[in-house]
Each structure stands twice: as C-alpha cells, then as structure tokens.
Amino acid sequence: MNFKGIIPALITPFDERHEVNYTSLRRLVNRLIDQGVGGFYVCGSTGECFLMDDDERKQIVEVVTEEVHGRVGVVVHVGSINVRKAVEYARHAQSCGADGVSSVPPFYFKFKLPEIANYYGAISDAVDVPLIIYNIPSLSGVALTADDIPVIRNKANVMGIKYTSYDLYELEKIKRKIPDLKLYYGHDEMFCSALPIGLTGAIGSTYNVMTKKFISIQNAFEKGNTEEAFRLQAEANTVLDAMLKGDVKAGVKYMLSKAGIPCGDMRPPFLPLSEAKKSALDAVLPLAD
C-alpha cells in the first residue's frame, strides 16, 4: 500500500446544522491532494468519529474514495468499542476501496492483552486489507508497548502502528524490536523530533490545513538540514500554541473556513470557538502557509 509522508487525518466539515458539508469535504479532499499529501486517515479522532451515527460514518468514507479515485492511498478508522460495529465498518471500507482500516483499541472497560488482541484478530479476518494499530493512550487509555504489539500481529495482520504518544523512547524500541512494522506519528509538534527514529510518515490533524509546512519540514531533514527543519516546526508549534488555546480541531476547521472551504463548528458537546480564541489563530494565520 502506498501510504506514506504527511498524511491529514481527515476533518470532518459541517454546516450550521452541525450536519456534514460534503461539498466542503470533496473540496478539502482536492485541496490536500493538491498540495502533496501522502494519503489519508478517514472517520478518526480528528473526523470527530465518535460523535457521528452509522450512515455519517460510512457516506464520508464513500465520498472520500469516491473523491480519491486512487491517486493516494485511503485507510478508514473503523474503531468502536462493539466489535461487530469495528468489523461492519471495516468490511463497508472495503467495499468502497479502502487500502487499509485502523482501529484504536477497545476502551472503557480496561480490556486485557488477550482481548485486544482478539478484538483485532477479528476485524483483520473480516476483510483483506492490511490494519494500522492506533494507539492513542491519552484518549483510549490503552498505551501499547513493543511488548504487546506482536502478541497483537499473532491474530491479526498489522501493517503499521498509528503511535500518537510522547514517549519516543518506547517508540524507538518497537521501531528496533519490530522492524518490518511501519510507524506513523500522530503528534504534529512532535514530528521533527520524531523522524530520526525512522518513521513511514506522520498523520495528524494540523495537516489538513499545514500540508505545505511539514512537507518542507520532512525534505529538510532528509536532505540534512536539520536546523532548517527544526525552525520550521518552531513556526507550526507557534501555531499549533494558538490552536491549543481551544481544540486543535475546532482551529483546523476555523483556519480552513478562512482559507475558503466552509467546516463549521465541532459537533456538540463541544462548544464553538471563543472570539478571542479566533483573534489568536489569526493571528498566526501567516505561519500556517
């Protein structure tokens, strides 16, 4: 599967409604395609996933390949904590022509090792695609270690490892412990700090409307410029300091909406941006190009 470099975790465009815009999202598509993207992470964390019913989750994967049409690679997060809902989703990826499907691991009920690695084995046998693990231990509170991730692969057959987590040092072990597995980083300030290490590409929210930064960032560093790339993440973290200021993903969507492509507010129960909060992304708006 070619998936690689900076790949957006896709945003999810909504109305005044807070229903899905999916103009606004064939737009996005076509825009970050434009730009360079390596691929793209469909209905994740970013896509607000969790907050979305069956028919929302599955007509944005629609769109998306349709949109696609095979010019970068696809992979659909499928993840639920009812597995017969992970594997619904995945087997309808599929079918739209997803190349791969992710997951986080099953939460809220502190599942063991065996059982994670049964609800992945699952979703693995129900499609012929290859599964990017998603480990995100700040959000699912599930943090996965060098030490899990073959037990995992014993049942299922993982490709690659979505690693949103500070800690390089364990990120570093699965890359020595686990060579064949593909890493891709999901924290945006991290990036620079991360790409020693060997990683496959990153994926994360910034990157639906930073696309051009970090792409800069990862030639500079493969070329050796390591200063030129460390003081292009100093400019994204300036941004990215702004975008903290509310939720990394409502200043995704209010920067895009500036930038011409319509996405609205987060869906409730998250509250709309502040105008002072909207005051410090413009702020920034320069450094995001």
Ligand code: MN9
Contents of the next structure:
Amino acid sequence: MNFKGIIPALITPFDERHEVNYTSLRRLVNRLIDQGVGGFYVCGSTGECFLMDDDERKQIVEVVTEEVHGRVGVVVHVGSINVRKAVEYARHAQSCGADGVSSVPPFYFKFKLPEIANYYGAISDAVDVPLIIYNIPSLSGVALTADDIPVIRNKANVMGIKYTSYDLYELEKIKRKIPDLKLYYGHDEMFCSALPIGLTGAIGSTYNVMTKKFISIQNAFEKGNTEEAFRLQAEANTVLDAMLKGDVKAGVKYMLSKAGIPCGDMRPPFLPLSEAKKSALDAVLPLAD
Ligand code: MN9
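For comparison with the form predicted alone, produce the structure of the form predicted together with the ligand.
What follows is the whole complex; the chain from before opens it.
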C-alpha cells in the first residue's frame, strides 16, 4: 500500500452553514498531493467524523477517493460504537477504492479486550483491505498496549497502528514485540522524537497545513541531520503551542482559510475560534512554512 511519510488526517471544510464544502475539499486534496503527502487519512477525529451524518461520511470518502485517483494511498476511518455502522462504512470505503480502513476501539461502554478484538474482527471480515488500529487514549478512553495488539490480530487483518499517545516507551515496546506492524505516529508535536523508533509514517491534523515543514523534518532526519530536524520541529511546535491553546482542528481550518482554501469553523457544539486565539496564531504564522 502506498501509504507512508507525512499523511494528513484530512480536515472537513465547512461553509458558513456548517455544510461540507466539497469544492474546498477537492482543492485541499490536490494542494496536499502537490506538496508531497504520502497518503490521506479520511473521516478521522480531525475530520470531525462523529459530528457527521452517515451520508456525509460516505460522500466525503467518495469525493476524496475520486480526487486522489490512486496517486497516493487512502485509508478511511470507519469507527463507530455501533459495529454494524462501522462494517457498513468499511464496505463502502472498499467499494470506493480505499486502500485500507481504520478505527478507534469501540468506546463509552468500557468494552473488554475480547470485545474490542471482536469489533475489529467484524470490520476486517467485511472487507479485503487491511486495517489500521487507531489508538488515541486521550479521546477514546481506551489505551491499547503491545500485549493487546496480538489479541486483536488473532481476529483481524491488522497491518498497522495509528498511535496518538505521548507514551513512546509503549511505542518502542510495540515495535520490539510486533516488528512487522507498521507504525504511524499521531502526535505532530513529537514527530521528531518518535522518528528514531522506526515509523512508516505520521498521521496528523497539522499536516493539512504545515505539510512542507514536516516533510523537511523527515528529510533532515533521514539524511542524519538530527539537529536540523529538531530545529524545524521547534519551529513547528511554536505554531502548535498556539494551536493547542484552542482546538488544533479549528487552528488548522483558520490557517487553511487564510491560505486561500475556505474551511469555515468546526461543527457545533464546538465553538468558533476566538479572535484572541486567531491573533495568537497570526503572530507565529511565519514559522509554519
Ligand atoms: O491524531 C491528532 N490528534 C488529535 C492526530 O486530533 C487528538 C494530532 O494531529 C493532534 O491534533 C496534534 C496536536 O496534539 O498532535
């Protein structure tokens, strides 16, 4: 699967009425491919998936796969606490030509590991494309460990993990104990710190907008120029610091809108970005390029 390097967790552009802006979505996809992204992660938390109608989630996948047209890999997040919905989204993603599917573990009811494994098994059984586990304990409330993943793998065709946690010790354990599992790191602000563990790629919100910066970080690291890689990461993190004062996704949308791709605000109940937070972002914007 052609899915590696810097991979945006695609934001969902909205218009003034919070309806999906498909024109901006298509433009964003093309701009990001031109900038050198190594794939797209569609309808994830950054894409506000849990605030979308079923039809919208599907239409976004249809538009993105059509626009990408095989130029890079597309993985669709199909997560839903309702496994029947997750299976439906997965089948639909495959029918659109997606290269893989991904999901957060089922949440809210505090499911046990065998239940989580069955959830992934049901998705995997429904499609031929491989699965990427989405581990994001800060939002899902479920922290999957190196010991948990083989249990899930007994039930599902898991090729990788999107790992959005600051716990790099656990990530190293995953690498050591499951060497054939592809690692996609998910915290943009620690990309450089996670790289030496051996990543296939990184999937994150700010790769929608600080794309070139993060590709440069990866290139510097691969050339052995760690100092330069961390210097660039520090610049990116100055922007991320300002973004993390609000919602990162709102900051990404604001920056893209300023760059000529109108993305609107996040969907309610998220509040729009305050003027103060916009000004704080404006002040550090030159460091984003
Ligand atoms: O998975 C994103 N995580 C969340 C990706 O949305 C919670 C990241 O890209 C973060 O937005 C970013 C800031 O913490 O690293």
